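Presented as structure tokens, the chain that follows is alone, the form predicted on its own.
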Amino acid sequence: MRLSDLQAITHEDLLITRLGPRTVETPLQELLGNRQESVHYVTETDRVLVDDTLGMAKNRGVDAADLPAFNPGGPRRQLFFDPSEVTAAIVTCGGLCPGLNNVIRALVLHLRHAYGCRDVLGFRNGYQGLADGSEPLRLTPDLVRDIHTRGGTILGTSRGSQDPATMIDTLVAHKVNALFVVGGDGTLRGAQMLAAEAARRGLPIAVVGVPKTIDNDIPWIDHSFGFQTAYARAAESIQAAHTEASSGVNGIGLVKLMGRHSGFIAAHATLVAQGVDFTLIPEVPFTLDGLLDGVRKKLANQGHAVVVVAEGAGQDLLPPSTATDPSGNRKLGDIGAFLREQLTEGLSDLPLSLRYIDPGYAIRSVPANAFDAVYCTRLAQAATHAAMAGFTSVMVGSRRGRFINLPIALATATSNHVDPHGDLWMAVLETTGQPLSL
């Protein structure tokens, strides 16, 4: 997140859209156990502030009670919606990430056990499911009870938007009130519209998204799940990379990891792995001869050498493309298909023993880590207090340890990137040795 983002950040950025006033008494302490002390509920005023540091808030030069906040996620006391009369749908699109069944499950759990809600359905293949007439599938406790022990997701998944009114249609015909959409930011742009669908129609659904991106590259939450566990694994096979390089003459261990426009998961792997000689991302730009110079000092110096490149990195280098798709994403060249043969070709001259690693579809198909089995539970549970307020056209997430809920408009337009002049990236240049520009 770049400065000049949190400065130009105002309070009529924040506000979120409600479907009408709360005046529904919330179920939760007579299913919790009827005890005062049993529900943590939340008020506006437990706004969480924009501003991190005590020099950003005085720059604002307001009161402290006019200062940028979002809106806390949590239970409320009054809801908008009668949650024995409501019927929740959920969603899952895009990619898939380490988690997706985890937050299926909690949502299920936390609409029936918390709640009591009457119904929860989960249309099959993203949003094609919602569009296409097929016959949704009945989440049941039941039926959800072991799925965060697996990888992917039991309701499918597709790439690629459909027309809202089509899905708003179908939401309409099975007595939808709550939607909850699990994807990127490309989905959430789709749940704006639906939002925008409903809004136009004067109907009362609501539409909450639950960010993810194993790329971590959405906006204003500390992170998305399935990150932790992306970049944990990430960092096993940057191991078995070193374990190859420093075993074989002038070795080399070649790492591809995820983050088409976002370097996140290549900066963290290689905190945790260490051993890493070169980190590449998308926001620090390279040159194959330094790379290459680069490279051959280290066999020189210490025998062998590790590279991890994330897949966005380096597209300057390769043939551009206009091919794209079907969320409408530019397809990224094979960057490190390209610096296999690049260093090959390069350091000839040198005996080689060359190891290239992708383990991209494996990362993103295994089960939530213990991290974010926990994180996604309680999105799932934010996601639930936001619908049954009446809250609509938001997303739910984590900032400095807090629940905010927030306008999906404001999610989306701007990207969370590496700062090549921030601590994080500073961490991994300390800890690779590399120099800051090859």
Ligand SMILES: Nc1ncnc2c1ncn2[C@@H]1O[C@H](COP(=O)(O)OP(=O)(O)OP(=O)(O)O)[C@@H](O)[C@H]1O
Second form
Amino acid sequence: MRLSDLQAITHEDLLITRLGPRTVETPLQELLGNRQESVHYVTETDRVLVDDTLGMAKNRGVDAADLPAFNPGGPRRQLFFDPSEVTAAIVTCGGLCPGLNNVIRALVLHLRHAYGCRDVLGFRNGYQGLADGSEPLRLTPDLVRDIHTRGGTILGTSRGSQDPATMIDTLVAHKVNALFVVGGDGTLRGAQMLAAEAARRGLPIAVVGVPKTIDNDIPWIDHSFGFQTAYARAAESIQAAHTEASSGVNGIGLVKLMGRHSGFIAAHATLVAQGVDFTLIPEVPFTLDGLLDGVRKKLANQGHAVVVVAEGAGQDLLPPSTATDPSGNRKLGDIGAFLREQLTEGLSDLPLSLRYIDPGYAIRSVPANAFDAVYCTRLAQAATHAAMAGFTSVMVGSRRGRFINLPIALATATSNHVDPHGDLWMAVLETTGQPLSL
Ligand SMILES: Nc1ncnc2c1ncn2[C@@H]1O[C@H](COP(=O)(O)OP(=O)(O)OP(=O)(O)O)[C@@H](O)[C@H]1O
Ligand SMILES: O=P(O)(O)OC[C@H]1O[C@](O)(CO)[C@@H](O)[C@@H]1O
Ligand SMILES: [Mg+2]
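Other form of same protein, the form predicted together with this ligand, not the form predicted on its own:
The next block holds the full complex; its first chain is the one shown before.
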């Protein structure tokens, strides 16, 4: 996220689409009755500011009341839907991510127990299950009771495009009026199309996104769920590489981590594991000569070197490819294998012991850690509140610790990247001691 994205944002960009007036009293009335406004609770009529520095706010040159601000997440006293008439549906799409089952479980329990919704259906295999005529799973509290202890998704997931008209036909056939889409940027784009198709037909179907991706590339929010679990797991591979490298003669530990266009996993895992000498991310270009030279110096000075490379880093060093996956995501060249080869060849004058670790899918197929488990539950509750209020084409997430509702259009307009001028990258540079540019 660039400062210019922040500065360009207007009040209109933050408006949430509503299905209609809210006239139904919430069944959570008793729970809400005593709530006191506090620094931990934003009332439904208040707003969460976009800017959080004096400089940014001042730059806008407007009165405080006109500063752009997000719609706060959380329960509303008046609902659009009568919960007893709501059939909800859930789909999980894109790559696996720790916490998918936590989100499914929390959605089902919150929808059924807190709001008393009629039914919750789980469509299988992502958007595919909304288009292939397969029967959805009836998600009862009993069925989901223990699923949060497992990685993956009990609903399955997929990549690949489906016709929005067919998917809306499926929702109509099953009398679904609230759809929860759990996924990344692609999934959210799909959700936007679904909400648009429902609106075109005048159908009151709430489409609510829950931000999932280990890459943490969804903008405006603190993080997507699963990201923290993934980088904690990735750090274990770095620690292994460090142990191997520091025990060998001229040991090099090379670790490739996921992160298509954003180096958040590599950056955070570096800070967890420590002992990394070079962290390479898509946002910061490097040259092969610069890296070889740096590694050579490290071997001479400390006897070993640890290199962490995000899969999207250094793509300009590899043969160009136009291949895409079924969702249209560009298939990346294998930077890990390339660097293993180049380091081996480029330092062939030295007796090397290079250990290459690619933990790949192992960092995202695991159950959510405690932090993500909490976040998933809170996201699911926020998503349920948004749907019941009749908000649509909306995504929930935490921003600077506060839950907000934001238009999906805003979440898909840009992506989140490690800022080479930001504090996170500075912390990585300070930790690795690598030069500003390689
Ligand atoms: N522009 C788009 N319009 C409509 N649907 C889309 C679009 N992009 C992707 N989708 C659909 O969304 C689903 C998931 O997309 P994708 O495979 O890109 O994963 P994702 O949600 O970005 O998650 P992740 O990046 O974590 O893997 C797929 O079924 C895909 O066809
Ligand atoms: O499951 P697939 O299609 O191999 O996806 C791999 C991609 O998915 C992610 O895990 C999430 O987007 C990326 O880090 C990775 O590039
Ligand atoms: Mg994606």
